[in-house]
Structures are given as C-alpha cells and as structure tokens.
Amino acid sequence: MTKNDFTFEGRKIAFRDGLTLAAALEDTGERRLRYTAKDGQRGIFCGMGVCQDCLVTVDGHPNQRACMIRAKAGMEVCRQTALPALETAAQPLETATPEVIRVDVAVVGGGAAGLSAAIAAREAGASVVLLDERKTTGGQYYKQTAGDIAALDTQQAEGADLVRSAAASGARILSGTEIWGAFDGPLLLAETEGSAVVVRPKALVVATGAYERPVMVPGWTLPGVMTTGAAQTLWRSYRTTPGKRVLICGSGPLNAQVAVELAKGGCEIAAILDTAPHPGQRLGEAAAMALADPKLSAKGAMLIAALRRRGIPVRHKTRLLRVDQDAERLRAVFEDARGRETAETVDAVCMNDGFQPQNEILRLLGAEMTYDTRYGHLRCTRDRAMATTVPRLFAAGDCAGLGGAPAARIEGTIAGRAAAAFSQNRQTVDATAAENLALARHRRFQDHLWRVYDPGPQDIDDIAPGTMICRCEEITLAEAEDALNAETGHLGTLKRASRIGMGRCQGRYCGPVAARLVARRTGRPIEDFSFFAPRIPIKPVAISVILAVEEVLGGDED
C-alpha cells in the first residue's frame, strides 16, 4: 500500500492530504456509502455532519461519518448496512478520565460569529475556549481549505485571517470537538478524538450557525443528491467536484455562487432551477439592497454576470418534481410556471431551499424562541448585548435566526465582549452606536435580498404523497398524514404513531415539515414546542465517553 491510500470495499483509494473520507471517495466516483433498513442507498448529503447519512465502517468501527473523518493511509473502510456487524463489541470499553475545562467564556462554533466572539472576549481580558466540530475551523461561510490547498478567493482569505486572529488572541481552539450535551450551569459535555471533555464556563456563547433546508421530492435521498453547501465544501475545501454535470435547485444566492464556482472547477451546470420569479420583477428590492450594502450588491451583480458569461441557464418559477436513478447517473424532472415538464440527466443534483438555524443547544438550555412565519424557522429572543432569556447564555449569528455572515461577525463581537464582562462580574456592555448602525444596515440588506428570492419553506401541498420526508426512518408524507388521521394531536402523538423524527439526525429535516403538518391539521399556530425537543446526546457519541463523563460528574458537586 502506498503512503496515501486506504481500502474501500477491498479496493485501493488514493487520496490527497487533508481530504475527508467523503471527499476522497467522491473524487473516485464512489457515492454509495451505506444501505438503509429498507435497502435504500445513501451517500453524502449535508457535508457537515448533520444528516448522518454518509455513515461507513472504519477499521471495524461502524457509524463513522465520512464527511467528518479525515482519510488516513491504511484505513479499512466499507459500506455500512442497516445493522452493521459490531466487531468491537467484545472489546472492553476504555473510559479515560475526561479533561475538565474551567474558563471564563466558552464559545461553541468556529464560523464568522464564533471566531469573532472568541477574539472579542479575549480582548476584554477573559479566558476563552472555542469548541468547533469541524477539524478545519472557519465555518460554513468561509469554508477553509484542507492540507496545503491555497485560498480560492478573498472570501476564503478573509476567513483565514479571522482564524489566525482567533489563534493569536490566546483563545484555546479545540477543533474536531463535538458537543453532545448541554445543561444548566452552563455545563457542556463534548468528545474530541474519542476522549471526553467537560466544559464549565462562567458564560457561554453559542454560535453554531445553520444548515440547509432541502427540496423534498421523490428521489432526494439518492446518492448524488446533496445540498448545495455540501457541493461547495467538496470544491472549496478539497478541490473535488460532485460530478461532471450538475443541476442546482431551490432558491437563494448560494445556488448562483456555487454554480459559478463549480463551473470554474470544470463542471457543466445543466441549469439553476429557482422557485422565485426573475429578479427583474423585483427591481425595487434590488435597488434597496444596493442602498443598504453597495459592496455586497456589486458582488451579486458580478455573480449574475458570471452566470450569463458562462452560459449557465437560470430557470425562474421552476420547481424540481423528482429525481430518478438512471444507470450510474440521475434523471431530474422539473416543471416551469406553465406546467411544462422537462428532464435533465446529470451526475449530481444540488439543492438549497433556505436554511434552518442549528439551535439545539440554545433550546436544550431553555432559551426563548419565536416562530418566524416568513422564513419558516425559530428565532432566538435576544437583547442588544446578544444575551438570551437564560442567564449566562449568549447567542450570535445564524443559530439565532438567519442574518448573514457580515451581521454574524458583528453579533459575535458584541456577544463575546458582553460574555467576558459577565464572567468578570462587570456591567454587561451593549453594542456601540457604530455596531448598531452596521447591524441595521446588514439586516436591511438581508431583508431585501430574501424578498428577491423565496425564503419560505416548501409548501406541503407541493410535496408528493410518496415523498420520503423522514430520511432516517424512511417515512413518507402519506404515512405521516395517515398517522395523524389515526390520532390527531400534537407532534408527540405523530412521533409515537409513525417513528418520524426518531432517527439519527433527530428530526432536523423532517421536524419542520411535521410541525407544519400538525399545525395545519389542528389549526394551532407554530411555536417552539411545535418542534421535536432536542434530546441528549444531540450528536453521536461513544458509550465510553458517556461513561467517563458520568464518573466525573458523579463526584462533582458544583
């Protein structure tokens, strides 16, 4: 075996330094990573550890997320079945004593908001630890490169500068660290490289960002169908493309950006399918965007020009209907505003239909949430210092409600400074006048931007009855509706009757749809408790880590 290869299903896979298993396998065209209980095939979908669908068995250890694990020479990797063989079951559990970190401020999330919060807290004199689940810190917006790959553009370069500033500030950065439990105190339970970590901060800043909302159609669970952000991660972080010919669908500026980036990487973009009308029909909003942020508006105009220059077709008021397996490729069928159906045969279908805040930690700790009907997601209640309704808990960035990266950086700075003041028993410092003005400007820009696109969730009436809405438990919309017919009530009754939301991803994708189903059936408005309650562990964790933490907490009276 050469220095840089591993085996997958007995076949040698060569890889470049820094690649994840998912990126290395995608590089060779290997997309089928596991089989479900109903013989369904799954591959990379979210690309950020949320969906739990790229599970493989590595060196006999099942349930390893290929998108989160770095490829290493000599690994033995195989596709995972619904009931993987537990080759390590007879081995004794190692319960090494966990590290206990006591610190002024803990920051969860290594993106624009989290890095900014860590820097601000350190500048205010607080001791800081930043916990980031990604092995390469930078978040989903900056998407830093792996290995020795050079920065792709100014966006990545800005991210690299922010990461360096956070490291230089003296903040301790723990990359590859998964938070799986959060309790009052605050108290965080985490796992890093198989070892347990207990974090007891005086103040906590949650900056966990958001994940993409998919377009639910028949076939959206097939290998080769992935979020637009997953395709962007493959290219920006690993210089791997999702295929030679790609279709992009949904609504939002990320789709246009990734189309241009993939085209530069050598992909043929079959089309961008956007459910929103042509921007020319909303010129007033475009003008308001330009007034709010001329720089970002100019960037958007350059994207549109790049799409035209490269001949990438953008089909407005067009929605994806289904994706079929076509030998080794995919056949995507879509419908325009006149009801005409068209199909494209492609290697990959990428989808982004808005975002959902990754707010599990905030909800676990009891932070107040309100439902935003326009965006179809929960927003966290905060004051001007980014403090939530829970003492010692601050929230910054998209986890509290979508606002974009520029706003997230400012919110992170405000939250980090305020958390530091609280941890040191000083008066909490609100945002400065300049920060408030900048935030207001960025939020105006985002508001007008999303009026140009289609930010709301997919209409339930647009989801075909046979469409799988719970990809973990493989439950269709029709099955969920039948369960409601049998026992109309709340989300809990639906969950018990159908098992929807009981899979590995804990309802992160099906939960919002299920909440809308119940609301429509009962006539009650959607609120925080309309969604599945986060449950511990909120992310996968080894049993040995849980046992190690129990031993420490059992003798800890604080």
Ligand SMILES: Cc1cc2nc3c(=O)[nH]c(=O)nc-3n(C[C@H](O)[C@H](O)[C@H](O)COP(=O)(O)OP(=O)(O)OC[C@H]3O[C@@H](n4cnc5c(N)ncnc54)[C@H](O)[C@@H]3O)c2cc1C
Contents of the next structure:
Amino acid sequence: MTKNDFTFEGRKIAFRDGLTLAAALEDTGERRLRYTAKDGQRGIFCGMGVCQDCLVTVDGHPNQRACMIRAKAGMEVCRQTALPALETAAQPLETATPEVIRVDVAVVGGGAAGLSAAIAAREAGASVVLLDERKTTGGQYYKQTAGDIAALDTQQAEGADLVRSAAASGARILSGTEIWGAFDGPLLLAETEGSAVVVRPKALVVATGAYERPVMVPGWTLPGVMTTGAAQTLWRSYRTTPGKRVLICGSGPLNAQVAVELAKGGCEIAAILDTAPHPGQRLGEAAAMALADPKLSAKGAMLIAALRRRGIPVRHKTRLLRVDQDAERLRAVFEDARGRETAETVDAVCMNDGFQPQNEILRLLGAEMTYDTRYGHLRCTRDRAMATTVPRLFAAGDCAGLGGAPAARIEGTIAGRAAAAFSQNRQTVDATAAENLALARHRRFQDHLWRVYDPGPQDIDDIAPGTMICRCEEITLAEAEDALNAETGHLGTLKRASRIGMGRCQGRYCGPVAARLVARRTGRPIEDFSFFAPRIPIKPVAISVILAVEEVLGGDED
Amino acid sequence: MATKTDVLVVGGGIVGQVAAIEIASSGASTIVVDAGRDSGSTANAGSLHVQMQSRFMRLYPDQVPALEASLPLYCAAVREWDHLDKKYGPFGMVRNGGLMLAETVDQMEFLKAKAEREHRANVDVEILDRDALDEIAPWLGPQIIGAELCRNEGKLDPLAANLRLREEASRLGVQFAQDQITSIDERNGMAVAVGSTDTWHADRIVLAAAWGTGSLLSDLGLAMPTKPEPLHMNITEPCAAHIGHLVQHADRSITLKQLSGGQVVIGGGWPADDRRMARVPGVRCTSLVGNVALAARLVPSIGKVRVLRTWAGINTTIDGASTVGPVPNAKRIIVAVPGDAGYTLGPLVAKMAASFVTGSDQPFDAGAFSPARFAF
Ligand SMILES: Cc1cc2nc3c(=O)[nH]c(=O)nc-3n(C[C@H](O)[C@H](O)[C@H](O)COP(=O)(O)OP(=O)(O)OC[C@H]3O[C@@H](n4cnc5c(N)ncnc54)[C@H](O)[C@@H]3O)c2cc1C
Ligand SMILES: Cc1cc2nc3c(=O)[nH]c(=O)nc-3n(C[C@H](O)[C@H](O)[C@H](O)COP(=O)(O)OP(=O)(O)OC[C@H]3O[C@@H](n4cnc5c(N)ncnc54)[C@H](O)[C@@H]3O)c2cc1C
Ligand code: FES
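Mind sharing the form predicted together with this ligand? What's above is the form predicted alone.
Every component of the complex follows; first up is the chain already shown.
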C-alpha cells in the first residue's frame, strides 16, 4: 500500500490509496468537517453524498463533499465555513465541451438493480450507458472496496462478479458521474469531475436506490453521529471504523449486520437499540420468513448467533432520546419500554430507522407514486415490465420502494430487457415465469422480514420539540410547528415560512417529517403531493457545469 | 355560508397584505381571501427595480410609454419599501443601486439614451465606464465595457418581508381565509364576492388578485388584460458577501443579486411552462441553462458556487402600468394590481388602494392608473 499525504487545516494527513477524504480524515479521528450558519459543527452523516454535511474546501474550491472525493497527494483541505469566500478575479470561466451521449438505454444507478439492467439491456442488443455517482459501481448492497483492498465477504465478492459482468457486457460504465437534471425526452444532465455530460437515451431505467432514514433526536447532527450505512461504508469500502466504541439504533436488519461487521473490524458495540419488540414476540413472522426464503433466513439466524457470540447486546423496545457531546466523545441517552433511562458513552452513534427511496428523477419526470403507509414512503406505480406511468421510463430496485437487493437484481434484469425492447421499437417483453416467481418470493421474504422490525418512521409525538428536523437550515420541530400555527396550509407554505427544506440536502431528511407534520395538522392523508415538489437540480451543481451544458444545448430567452 | 366584514381583500400577495395592514390600522374589520395558488409574491426574486428594464422594453415595446410615465411611481415605491422596512423589518433590504451592463457600443448607446430619459423623470442614474465599474464591481466579466447605475435600486429578501408583514396583519386582527372567488358584484349597497366555499359581504372590496383580477371584472364592464406569465428562477447555496448591486443587462434577460443570507439569486424573466395545476413545476431546461450560463459570463466569480434550486412562479402582466382605483360601475370595488416589477410597486399600490377605502390622503396621485382605461 502506498502512503500519501494531504493537508487538513494545514496539518499533514497520511492516507491509503483509494480512500475518500472523509474516510482518510476519519482514519485519523478528525471528524469536524464544516461549520454551520448557527455555529454548529458537522461531519460525515450519510456517507453517500446525500446529506451535504461533509463539505470541505479543497484547494480553494468550496462545497466539496468529503465522502465523495478521493484523497489525492498534495491536496489542501480546509474546514468549510458557513459562507465560503468567492474568487474575486474576474477571469472568464473555462469549460470543457460536454460529451453528448445518444444511446438506446441509459441506466441511472450502478447498484444491484442498475448493473443487472445494464447487462440485460446489452444482452437484448441495445447500446447502453450506465451512470453512477459513486467512484466505484456496486451500489449499497454490493458496495466495493476502494483501491487494492481485498473483498471482505461473499456479499462483496458476489458484487465484484456483477460489476465485472456489467463491464464485460459492453455497456459503457461512467462512474463518478452524478445526474443532476432530468427533463422530458428524456434528457439527462450529469456532472463528472467538474465537467458536464448530456445523455439522450431512447429509454431510461432509473435505479437510484434508497438512502437511510435517521432517528431525529437532540444531538443527531453532532459530528460522530452518522447513519449505520455511513459506518458500513467506512468499514466495507475503506477499512476504517468510526472510533472504538459504537452504539447503533433505529430499527431494521441493516443495524445488526453492520454491528457484526464493525465488531469484526475491531469496534466494541455498546448496544443495538431497536424500537421493535423482541422477535420472540413475533415468532409467527420469523417462521413465515423462514418459509419464504430458507437461505436468507438462515443468513439471518447466523447473524443473530454472531451477535450472541460477540456479546453484542440488543435492546428491544428501546429508543434513543438524545446525544450529548462529552468532551471528545458522545453520550447517548436512551429509554426502554418501561421508561427507564440509560446512557452509554461512545465514539460514534449510528442510526438507521428504515429507508427512503431516491425517487427524485422518477417524480420529476412525472411518474405516478402512491404512499405506502407501512413503510412510510412513496412507491412508484409500475407494470410487470417495470415500466412506470411515463412512456420510456422504467424503474428498478429500491428507488421504486424498498424491496431489498435480491429483488432489485431481478427487477433490474426485467427493466433492462424491457427498456432495450422499447428502444428498438420491439414489443416489450414481460418478466419470465421464473422471474415472477423469484420476485414474489423475495417480496414475501421482505414483507415478513420487516414484520419483526418497525419499518415506518418515528412518530412525530416522539420527537422532542427542540430537535432539529431540518439539518441544513437548522430548524427545530417547535419552529416548524410555529410556522404552521402562523399559516396552516400545505408543505409549500411551511417551507416558505420556516425555510424548512431549502438547504443543500434539498429536503431529503426533513421533507418526509414535514409532510407528516402537515398531514397531522390538516387531517389530510399523505400522498405524492404531500412531499416537497421535486426540483432541479436533483443534487446541487456548480454553475460552471451548467455553463458548459449551455454551450451544447443553448438557452431560449423569450 | 355567508360572511360579513367591513373590508374584504381578494388576493393575499404583497398588495393584499399591505392593503389589509393599512385598512385594519384604520379600525375596519378586514378579511383576506386567497385561492392559495400561484402567488408571484412568494416566488419572486426580491429585486427593487426603478430603471426601465431592458427585457420589458424589448418584449413589450408598445407598453414602454406607460412604463416610462410610471418612473416617478417606481421612485416613490422604493421609498415606501424603505419606510416599511423601518417600521416592520428587517427584510434584509439594501439599496446599493442597480447596474445595467453593456458589452457592446450599441448597448452603451442604448443605455445612454435610456439614462437621459430616466434622468428627466428625476431617477438617480449615471453612466459608468469600465474604469468606474472596476471601482465598485471588479467582479464583473472582462467583456463588460460599461453600465448604467441606478442608485434608487436595491434588493430584499421577499420571504422575510412576506412573513413579517403577515405577522403584522395578524397582530392587527386581519383574518385570513382560503377561497377561490368566482364573481364580484354590488348588491343592495354592499359589495359581494361569491367564492367556491363562501359568499362574502363587505362594505368595500379590494381586488388584489393579480392574474385572477381580469376575469372577475369582465361582468363589471372592464376588459382588464391580466395575464399569468410563468417565469423561471434559480438560487445558489450561500457564499461570502461579494455582490453588492442588483445586476441587469442592456440587451439580455437577467437579474442577479446576492441576498443578505449569502445566496445568489438569478432570474430576470426566462420562461417556464404554464402547467398550473400539474404535479411538478414546469422548469424548462433551456431557461435553466440559458439563464445560469448568462449569469456565469457576466459574473464569472460565481462559477464554483452550486445552484441549489430552481423554480417557476407566476408573474402578472397588464399593459405596462399599474391599475389602482374604484371600478367605474361599482365604486365599492377597488382594483389594486401593480404593473411590471410588481413586488417593488406592491406596497405603494396597496397604500393607494387603501386610501380609496379609508379616505386617507393619497400617497401618490392615482389619476393616471385608474381602471377606467379598460372600460368597454
Ligand atoms: C447506505 C446503505 C447501506 C446498505 N447496506 C445494505 C446491506 O449491507 N445489506 C442489505 O441487505 N441491504 C443494504 N442496503 C439496502 C440496499 O441498498 C438495497 O436493498 C440494494 O442495494 C438496492 O439496490 P439498488 O440497485 O436498488 O440500489 P443501490 O444499491 O443503492 O444503488 C443505487 C445507485 O444509484 C446511484 N445513484 C443514486 N442517485 C444518483 C444520481 N442522481 N446520479 C448518479 N447515480 C446515482 C448510487 O450511487 C448507487 O450506486 C443498504 C442501503 C443503504 C442506503
Ligand atoms: C419568478 C418571478 C420573479 C419576480 N421577480 C420580481 C422582482 O425581483 N422584483 C419585482 O418587483 N417583482 C418581481 N416579480 C413580480 C412580482 O412578484 C409580482 O408582480 C407581485 O408579487 C404581485 O403581487 P400581487 O400581490 O399583486 O399578486 P400575487 O402575489 O401574484 O398574489 C395574487 C394572489 O391572488 C390570488 N388570487 C387570484 N385569483 C383569485 C381569486 N379568483 N380568488 C381568490 N384569490 C385569487 C392568488 O392565489 C394569489 O395568491 C417576479 C415575479 C415572478 C413570477
Ligand atoms: S456525508 Fe457526505 S454527503 Fe452526507
């Protein structure tokens, strides 16, 4: 392994090849990455480019996500201030002419679903481009290792196989390429390393996966509090851990899996807190799960055995109350079913309370969505060929509603094949009987799996009024309630009155909570319209990139 | 259902809110009804415009005389904002002036001629060459050869202003209701507004419904061409204070400024799609890239800042001038629709309308702005 240096606030940081800035900094215990407008400090939270809390200034270039940028020797990295300075020199901006890609099928997302879609579309004879914002494809379940680190387990090895097959399929794979614009056509606008890419496919498969739902408590914005998946990425991709002693909370299967992974990586897991009751109280579900998928259930049983063997305590019906800064560490306070409070002092608090689909592109293009009350998120309406209600637009995997990696693979295959057929004016081919059978089985398994957990979001009544619900604009639940008192209406009025959802994550974390808040106040049920209207850009994008796009697309003034 | 009040204000944008504050201050019971749709006041860019906008002159040449005649109204309107800011602010308001940029000799000539006309109307304008520009705005692109500076101009944060004004109205006892008014009339010595959920009886009605005004007046003998105009906007993430002026161009559609919170707001009237009740806002790709690219060329130093959000809002156009005053056939109904740059004009237009209700002194002579010009 080669050793390299970059500087952080003038201090030399040695890093291993392939690490992101965030991982390299975490490796040295440096977690305060930016200051907020209200003097808060932030570090890695989502670990996947969604929260925008890990912003640093790199070589004088502000607003860079430390979790998405690879460390390079000689970089000068600084903590980002709330109002980074602009260059004052009036040099004309230099832009590289963007590549315009015309292709049969474009796939957005290189996870289980997207890679499978690309392979299937190629097999069906279509030209394919796959775009993924991460530096290496694989997505979340098949997250790959950085640099020359060896695969960790069969999950990662299986993923490596899938990534290889996709590359061998002849699909063009553009990693490190983030889609920020989606218009009718479809027309996709993307950014890669500061340059623009324009994609005009005949058919589009969206496979953008999901992000994690947090547990909102006072202190959830402190550096060192991160999603369970962020900690998982630190370990699985970069072989670093978020400190020594870790507490994990929320509800869902990822928490147990990551607890064991981090324990293997040398962490001491103080406890896993789960709001759901002990699965022993839901034995019927466990049995049904085993029937639905004996192999995955066996994996689950092994996981429980591993927790026991490693002495990782799992506290059921227990919820996190708050996180306090305790010198350099964090003090997590939690409460069990009987109302007893306990505290643990740890280096990191990890949280995963279910998932939110990344459905921005689908919603922007007008695909119909329905609200799934059980999971507390939107599901995209699709036919058996994974076609949405919008012509040319297909959706596969968790972006269409939580389904898990095995289902995402099958959905991807079906969607890729159907999109290829569509792009070549052939009659779309539905799923095969075997695919339908397997898909039904995976969905049954997911359904039972989540019955031993709480798949829905936190009850708003359980959120303390002083809790920040909008991380970006630093708005508390009480402030949001005040804004609603001043003018009850819809989410738009709440947004304008409180600035909720106006920040850099574009409402991804506060949006679902705000939607529930408005629904509770107005007595109207939650539906597609209850959420913030999707807006372009899908992810914040540099003005210089937009300038480059204009050079090939042109503007239309009047 | 029927509800009675002294004064009903139809439309709760900047005009409706300020009118309600004025009227409620005089002691009258006041209700604001609003359909809760497409308010320009919640979507606008917060530029305080005074000099004639080149975009408007290019798009609506026939309306330029009306616009030019309104120049004194714009000067007074900005003073009204100063007054409001002191009384109810802060709204993040600054009055550093506005620059209209020229890249060619022709554009410079256009600005010189325009400045002369504006100077005659007592607008505080001056033509600057590049050296003079470098003193106050060194961040401008190197191709800019000069500009017209209008010292009356400025900027504010419209969301902050809307919020504070709404609080003030509530404090004065103004009631807010949601209803879509479908017709307005005078009956038995009362003004009556029929809505989809309620019928409203009032001594006076102030009609401040922007694009929704024209259709309500067609039964009252007025053909007022209020047209909804969907416009595109962009906003960036915050950065350090840098751009002090409101920036426009002599020949292109753009307004650019930095809000007190540090965000750069880019707009200037690029078109959006009028999918009014659709689920997604009708942002056009060509407006987004065209508008932002133009901004990047004029002010290259914003190149590394990221755009956070774009949106489309509904502006209202009439005939270039504001419309304020009683309906000739129904004097209990007072129209209050501002002309171009309606957020700038809003508070003054509202006060003018309110004085027809309360009988207080006119803050500005409304004679030239009477709705009588639309009688058929
Ligand atoms: C952080 C995290 C960790 C997880 N870990 C596990 C696990 O260990 N075990 C498990 O069973 N399940 C895990 N899950 C659940 C798991 O994501 C899925 O079930 C599975 O990965 C779904 O596959 P997918 O292809 O639908 O999405 P993903 O695998 O998430 O792939 C989506 C891809 O789309 C890309 N993308 C998204 N938006 C854009 C854009 N605008 N432009 C370009 N690219 C974009 C992303 O970079 C990503 O690579 C995890 C989920 C998350 C969020
Ligand atoms: C994107 C954009 C940027 C702009 N930028 C600027 C700027 O920088 N500076 C500037 O000076 N101006 C700007 N404007 C113009 C300005 O916003 C408007 O002219 C101004 O806000 C109009 O205010 P208003 O109170 O007359 O109407 P609006 O704020 O438009 O309010 C009208 C209200 O009437 C209601 N309504 C309509 N019909 C009915 C009915 N039948 N019954 C009940 N209610 C009804 C609507 O629901 C709406 O809330 C911009 C406009 C847009 C769209
Ligand atoms: S941690 Fe980097 S964006 Fe969330």
